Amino acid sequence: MSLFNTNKDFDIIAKLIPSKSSVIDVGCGDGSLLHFLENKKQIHGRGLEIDQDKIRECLSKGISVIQGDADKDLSDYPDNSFDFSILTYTLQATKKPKEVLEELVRISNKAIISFPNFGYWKIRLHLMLNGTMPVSDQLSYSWYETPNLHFCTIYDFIDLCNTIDIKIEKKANLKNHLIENFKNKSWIDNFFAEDGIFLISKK
């Protein structure tokens, strides 16, 4: 959740979710997103979080949450348990992102995925000019302490979805706050977008 710009990310996600939907937020952090969606869209939310301190913060907000690991515990949920699943800025930190995506579209009708785009031009430029991994507001850890295990670009994410028969329905742009139907790869997105935000479903 630390990568969130709540004014933009929360609003974009809220636009993708109809009122009164059932939602699971995987890696829900302190529950801020679920709390926002419960107030704005009257969703029926549940959180999955591995950090005990963050679970206590969720509970203090009245969020229904259980302790769990996205890499291990999604298999416990039956098919189509939720209308929507959400995985925000966590995919790159999972051990098995392919399996996690497959599980998300199994347990929910649709999933909202966001992740930092390592194809962003400022990251490319930093690597070219400095020869070191960048540290910024978006990537706030040094390489030796980062939780990120799988660095991917928007192109990489699209290719993975195609490989495992996941349909990308929509894409979102945080800069202009625009949601569009997904058509195909765009070098502009891959080069200029700091983040990837997609609505996906099982084909």
Contents of the next structure:
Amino acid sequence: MSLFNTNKDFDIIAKLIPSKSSVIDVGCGDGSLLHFLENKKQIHGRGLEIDQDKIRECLSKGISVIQGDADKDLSDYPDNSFDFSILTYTLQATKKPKEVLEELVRISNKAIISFPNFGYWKIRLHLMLNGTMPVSDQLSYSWYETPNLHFCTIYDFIDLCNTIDIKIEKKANLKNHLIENFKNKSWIDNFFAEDGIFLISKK
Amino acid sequence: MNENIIVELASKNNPLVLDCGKSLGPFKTAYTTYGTLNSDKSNAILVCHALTGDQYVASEHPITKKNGWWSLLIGSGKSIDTDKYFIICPNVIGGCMGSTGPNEVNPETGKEYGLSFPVITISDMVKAQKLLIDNLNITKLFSVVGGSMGGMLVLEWLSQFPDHIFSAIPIATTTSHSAQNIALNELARQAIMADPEWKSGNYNEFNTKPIKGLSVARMAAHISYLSEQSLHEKFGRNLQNKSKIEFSFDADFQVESYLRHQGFKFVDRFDANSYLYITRAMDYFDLGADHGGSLIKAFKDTKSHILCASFSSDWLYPTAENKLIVKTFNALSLNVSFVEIITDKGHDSFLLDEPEFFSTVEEFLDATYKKL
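Please show me the structure of the same protein in the form predicted in complex with the partner chain, now that we have looked at it in the form predicted on its own.
Then the entire complex follows, led off by the chain already shown.
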């Protein structure tokens, strides 16, 4: 379900995860991230993926993967099943992002969420100048065929977390690879960051 | 390939104690093997057959002369590659292809068991299989694979002998027979027992066979192996070698003719009493109930790498029941993978040419073998 076919966030995600953690990657695609983390951090990885071809690619990498859907199948996991859950560039494609986030912090101690930031200045500029939905390398679908249902800005994400008892512990910056403790909303992030990457947990 | 081998297991002094309280010993197990066991005995895969299967998994059946029932999946260069793995496929106890069952002679009486054969369970079958694996001096199987009842045997292996299997593939199966499953089996049993030629199970003494009853049983079961859509696509309302209905009870429709054919060809290779015993074992299967109502307890010592698979149009052991197995393994943080193959061919899919299913099994086994 990873819709951006990107591995640009692999290194920074690896920095957020201690060695030998148990990790579930929700929407794990072909298992590249889990495979990367297994090699780099000796994690115990599990995947959840909807696409059968990608599941076979996971299996060929020796990754345990379950065919399923972030919206429906997270309820099959007991509380605190994992040290970490990861949801990369998938939140915006879920039917119920709020419930998915709540499930992620239920089944794991901490969750890493990444998503395209719709507050990014280039997206704002595209909409202002062209008056059409933004299509770019990263947002590569036209509005009528996009699997993305719930785009949000970094502000929106933070607001949602505040309303549902989710604590944002850290924010990560893809450009300079900095990981900082999260304090307050920053208009700079919301304007200049192409992506939001956050480490969250249950309050 | 090794032709059918028959081995005697257990003994009078050290018998296999069955769930019903009775004992079997010595008893016979008939099995076939394919490929070569490697020097450290780490490449053995046990294949468990379904209700009407047998040990001829990848070689010609001696009665039907047809290819083995899983010869699409297992063989040289196939998904379960006999150039790489050593395959063992035994006929279950209670079966009728050479393993001890109701149509074999009771060594104590010198007479055929018939209905004096003890009622066996899936757990008993697995204990008997374990004795075969011990007899072959294999301490740890690389994998145990099976669909339908074969899948129940795989689950029972995971529960009973967790230290003796490195990986497992339970396919299109369940942890307990549903009311609908039991009802279908009861229909089959009643069809057999209603045939006057069944003679209270002693038909061989009278030199006869409940052919009609057994073939009706097979017809009913066969319907449950197919999906509504596959029946419709295969036959629709097409007539059998005629242009209009004949206002009779002959096989006007192709589907009738097909089912009758399936029924009658089955009786040549299968024993009616075996059918009663094996369906009973399936009905009694309830792994949760065997462990104080908890599937978690049933699998608490399991450590194997597991691949579960279901088929979207299977209504006999539907995806939801297979997902319950996955959920249990998840709750135990096991290395479990699961895939639902999209197909309209019903429960029978696991025996048919399903390339996606085959490659899933292949990828899983190959990657898991590297973890040994």
